[in-house]
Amino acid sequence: MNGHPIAEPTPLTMPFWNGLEKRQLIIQRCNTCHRYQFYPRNFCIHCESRVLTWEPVSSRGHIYSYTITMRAPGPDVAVPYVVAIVELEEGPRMLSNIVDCDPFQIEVGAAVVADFRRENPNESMLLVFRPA
């Protein structure tokens, strides 16, 4: 067990899946109202038209919310880790893991950007967070 759950694309997220591999943070624009979504929807979850794009966007934002895990899910995971809610730029919020800082030290607010790991060299690269 490596700690964290593998990922599974769909043809729906694999623009997004690919490019993680470019280390590169792609998400869903509406062609009609111009604003960005996430997570991956076949629809605009803004003004419901469903002619989508996939474009790159800045990879930073700020903590929205977060929580200090202490208690780790299996015994290959370290802690404590911490799970934000990270709102980009371009506005969507992403859930995600917050690394290369002291989990204590973390605030509401704070600036980030975005960080590509792979846990295994099997596995599929993974979104990260990182103090800006």
Contents of the next structure:
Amino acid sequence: MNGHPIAEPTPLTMPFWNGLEKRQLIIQRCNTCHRYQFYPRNFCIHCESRVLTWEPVSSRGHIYSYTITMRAPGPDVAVPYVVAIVELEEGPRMLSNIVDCDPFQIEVGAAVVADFRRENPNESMLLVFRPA
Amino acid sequence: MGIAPRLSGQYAVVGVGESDLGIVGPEYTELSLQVQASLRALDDCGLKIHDVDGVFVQPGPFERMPGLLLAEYLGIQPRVNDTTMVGGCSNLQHIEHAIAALETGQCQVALIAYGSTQRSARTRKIGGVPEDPRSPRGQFDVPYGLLSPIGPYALATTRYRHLYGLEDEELGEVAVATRQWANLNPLAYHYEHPLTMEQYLKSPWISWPLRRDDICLVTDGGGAIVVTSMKRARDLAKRPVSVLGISSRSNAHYWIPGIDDLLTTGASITGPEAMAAGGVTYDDIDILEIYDAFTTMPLLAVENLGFCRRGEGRFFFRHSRTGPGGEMPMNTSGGGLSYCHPGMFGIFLVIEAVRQLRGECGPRQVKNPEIVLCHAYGGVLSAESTTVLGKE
Ligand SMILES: [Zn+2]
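Instead of the form predicted on its own shown above, give the structure for the form predicted together with the partner chain, please.
Then the entire complex follows, led off by the chain already shown.
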């Protein structure tokens, strides 16, 4: 979306990417211990169960930590932009961008909510977060 | 677990050497730098190429089987050939593996080598190394443009600032003190370039809260060390340096979103284990050599190793405490920040520790050090190794 290399979904991860196309955040949940996990795996990282289902989550979380990128990694990339580790209410953490914000007003612990961006019509939808 | 206490002092680093450093030019390769450093390390201890029967070398971007290549070039048939690659601490982990191989009789003389042409070959990019776009990192991390490897350390720094507070000057103390050491080392890239706190504070943000002067150099270079039994070491050219303790581990993450706690690293395990193996206490340690790819790394290391409590690392470096003349000398070569940083710095920590323990360091020599603790990270706080070295 943003001049960075783009992801290539695999059969295992496709439900996540298909969810984004419908503007839904869907992640794996274990049928045995009922905990959530991210990124997708073919077993439960908590209890080793092989039986997992894909479930929509709240899309809400908070910023565990973040950095403001000030030096562009490529010619097509605009700076500054925020890269954060977001912790979902359901527990799992994920890397993402925080958009629709003043990068210099962000704080660790701030509440965020999922958003969905597609910069280029032939690219997959990308999960991002914005201040809640 | 690290090496058992009964092995403490049984093995020694007997020879050390760097290759040419800095910007070596296009005629050099990873192999030629490994070889140049290896010959210097062998000459340093008086062993011959054909004494080497264990080769430990980490792969760079140009070499898939560097152990075989180095052995062929040297004309030897090593019984042990180990190319463990866990980032910047690989060469320290190689010492632990070498001791295991020496102890079980698999080899008698271990050569540990490293070489990188990353500066001249322009293989280092601020966006990081390309990742398979189908891999977990390729799908879920790379699309967000986290600079690499500075970004993960910036995330750790932000977290630290949030929990404990951290003044810009407190990270600056690490950069400035390390530069003062480099100004005493003629081999250092920044030998002739002083760095003041004012200059540090004016250096531009790259990945806030880290600036250009929080980041290590990008240079070419190689290093090599020779490890053998203490029994054999006593007959060699120089006074051996004893491996008192060593402990390594891989943490539970490869890339940074997988880390449990951005401020807790395996150093909290490897440090105490390596020290316990040698019966060494914190007060015994005269010099710290800590991998400083970013100023945040020594900050996290001193807390996790146990030299101070959590949140107090920010005070550890104040008043040039780790600089020349300070009470806790650290990175006396000038470190990855100001001496050299050919991609992976682990081996240079050991080279400097050995030279300090031998008293070979000229103007930057610390007075009569007995014990040096080396700690290196690999990946993005993903793997580590602590090595405690002492005067025989
Ligand atoms: Zn489970």
